[in-house]
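Starting off, we have a lone chain in the form predicted alone, written out as structure tokens.
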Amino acid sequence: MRSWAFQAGFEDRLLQSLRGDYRVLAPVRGTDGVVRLQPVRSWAELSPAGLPLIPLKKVVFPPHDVLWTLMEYEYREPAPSSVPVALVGIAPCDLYALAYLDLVFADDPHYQRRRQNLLLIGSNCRPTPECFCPPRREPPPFDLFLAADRLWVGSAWGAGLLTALQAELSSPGDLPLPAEITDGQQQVPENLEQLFTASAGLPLWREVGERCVSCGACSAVCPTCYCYEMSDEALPDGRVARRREWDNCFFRNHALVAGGQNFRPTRAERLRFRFEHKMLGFGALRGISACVGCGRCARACPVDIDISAVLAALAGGNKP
């Protein structure tokens, strides 16, 4: 992969070159200690040791999204933003998560419009005790990736950004990305599908489910959770708006259908449903894990439920 060494201060000059044409967002730790995607003007503002609490999905799959409005038999879609977004300093796990959402929303025009307007500049992370990212065969998607004093180009878009900055770069070389990006930190059990199938009657799900308070925090902060519901709203000016809003498989009403039937009425059933589909994929994506091992769900859970500990228990380890 094409790579260059860069001079000190290159990161800030890269940000400066972006600001005229992009809305530049990066993980920034606020005074309350929470890391959020925020506008930045210098590289020193970035928080390399922290993932944003609400991940990248909010940029391409907003929590509240008007899909169209109807007025006198005419449907109108909201005008897309003309300003591209540059996400800077993004950790590999969040880049892998975006790759998963790209598969989920491959045919969704609203997602695709935002995604095609999204520049990705990745950087190395600092894993926390809750991180358990799996090993990868392929690098994550990015346009540029920065690690230490080198950068890598992942797209023609990224290569074009370097045209005005060539004076600060070394001669290009062909180097792989740093191994820690794809090596991962924890192996997923090879027989996970069989373990889940055999676990249906285990007390594990009831015991962990009794601790769960169904707050949905784990799903809200998960970079690949994408359940949503649709609603139509009659507006005061006579229009009707169709909205897509984040939903949550931990909520009791998520599997409630007409007639009052509920496919997953207990927390234990909802917990097992979420864990299975997070680790083993769902629908057409069965077999592709949606978990990137970022550890957000464990950090956000108010009762300390940790998906990696549940996996370890399934594989014969201690109770989570």
Given for the second form:
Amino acid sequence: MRSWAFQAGFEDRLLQSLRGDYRVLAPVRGTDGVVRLQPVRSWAELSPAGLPLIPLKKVVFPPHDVLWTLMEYEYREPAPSSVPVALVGIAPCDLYALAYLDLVFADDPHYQRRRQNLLLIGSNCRPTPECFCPPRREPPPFDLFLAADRLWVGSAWGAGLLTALQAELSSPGDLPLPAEITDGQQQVPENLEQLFTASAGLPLWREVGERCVSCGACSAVCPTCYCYEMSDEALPDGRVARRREWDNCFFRNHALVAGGQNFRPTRAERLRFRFEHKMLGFGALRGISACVGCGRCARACPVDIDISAVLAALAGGNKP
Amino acid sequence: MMVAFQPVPAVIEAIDKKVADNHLFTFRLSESISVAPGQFVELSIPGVGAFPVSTAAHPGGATFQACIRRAGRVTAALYRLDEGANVGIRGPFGQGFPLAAFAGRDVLLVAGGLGMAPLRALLQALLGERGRVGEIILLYGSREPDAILFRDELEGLAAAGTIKVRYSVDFATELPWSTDAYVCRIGLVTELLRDLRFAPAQTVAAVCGPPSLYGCVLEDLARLGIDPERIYATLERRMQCGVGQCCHCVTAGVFVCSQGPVFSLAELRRLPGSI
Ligand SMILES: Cc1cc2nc3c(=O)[nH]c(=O)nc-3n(C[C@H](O)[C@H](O)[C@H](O)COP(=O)(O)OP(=O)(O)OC[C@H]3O[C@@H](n4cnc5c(N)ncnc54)[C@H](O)[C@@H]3O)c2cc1C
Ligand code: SF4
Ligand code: SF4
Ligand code: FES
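Shown: the form predicted alone; wanted: the form predicted together with its partner chain:
Below is the whole assembly, all chains and molecules, this chain first.
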């Protein structure tokens, strides 16, 4: 992969060069201690260690979206914003999470419209003890990736950004990404599918699931959770809007149908469902883990439900 | 192809109110869509919401026909509309009944309640090429005689000798009808199987009804000797997107909306929790 070394201060000039054409967002730790994706002007504002609490899925798959509006007989799609967004300082796990959403929403016009307008500038992470990202064969998607004093170019779009900054780059080369990006922190058990199937009757699911208070925090903060609910709203101007909103498989009505039949009536079943989705995947994506091991869900859960502990227990470890 | 979230505009063309709370709606679409038996659409009542509903007729095209139960918020809103009202239809979604698997065989249809609606579409498709299948037997269980859907039509077909019809009802003060062509019993639809004369080895079965029906009927049919690969059922789940995105319908890792809703018993046995 094409790579260059850069000099001190390069990051800020890169930000500067983006400012006119992009809405530049990066993870920034607020005075309340929470890291958020927000507009930045200088590289020093970036939070080097913290992942944004609400991950970057919100940019391509907003928590509340309008799919269409209807006036009289005419359906209209909302006009897309034409200003591209540059996400800067994004950790590898969040880039891998975006790669997963790219698969899920490959045919979704609303997602794709925003995705095509998204510039990704990744940067190296600092793993914490809660990280359990799996090893990877492929690099994550990015346009540029910065690690220490080198950058890597992942796309023609990324290469184009550098033309004005060539003077600050030196020692070009064809170098692999730093190994820690693809090494991962923890291996996923190879026979997970069998372990999962065999676990159906284990008390594990009930014991852990019973604690859940269905607050929805785990899905909201998960970079690859994308369940959604659709609903209609009558707007004050007479139009009707069909909305798409983030949902949560821990909510009791997630699988409830008219007449009261619930296909996942217990918390144990809902925990098992979420675990299955994260670790094994659904439909055509079966076998591709959706969990990037970022540890957000465990940090956000008010009752300490930790998907990595459930994974460890299934693989024969201690009870979570 | 990109997912279409906008429905095709449609109007209510006719409402047949013969059976209370299970009206038969005919919609006229502004663009033809083709919904195969066993497939479904999302019917949208603008400003209220949308719900999944199977086609009750075949072929469709510029019209879409569905038998719809008043079951909750959005269906109740539909029941407040009259002929001429505007709605929207998205679809078709899912895998319907594999019609090729029926060719050259006898057909056993087992319906419970509203499950008759999708089976009526299947029946119409089979009757469209009557020569391609052998004997057609319909076993159809309802709560009471007044709840039987498409009754005139079914009895007409039975009287003409085109198909055999066996009804069952949960309650009836008396058994009001029975002829050579069709009989009615009090009890569950499963009881109709008990002394049924048919040739399991050359039969394809399609079952549609409430979840409680599947628990017993599907394995009963296999025990009688029908190949589990040729026993089909359609699953109900809370469906919204129809295209394998929103995740509400997932069962045993499978998107029922797009990989189903029609599955063979052989497949269902590999999907824990599906029946
Ligand atoms: C593949 C399929 C085919 C169906 N075919 C028919 C049919 O031919 N005729 C018929 O009357 N009914 C059919 N149903 C059931 C029908 O979809 C529900 O009765 C209907 O969704 C109830 O909506 P409601 O708003 O009135 O009920 P509420 O209970 O108020 O539901 C509110 C919302 O929950 C969701 N929901 C509730 N129940 C269901 C459900 N069973 N399936 C999916 N989503 C649900 C919907 O999004 C609905 O808008 C079918 C369901 C499926 C999955
Ligand atoms: S660790 Fe939790 S929040 Fe992070 S990707 Fe896995 S399931 Fe989602
Ligand atoms: S964060 Fe914890 S309590 Fe809240 S829904 Fe998720 S698992 Fe349940
Ligand atoms: S209905 Fe949305 S995934 Fe099946």
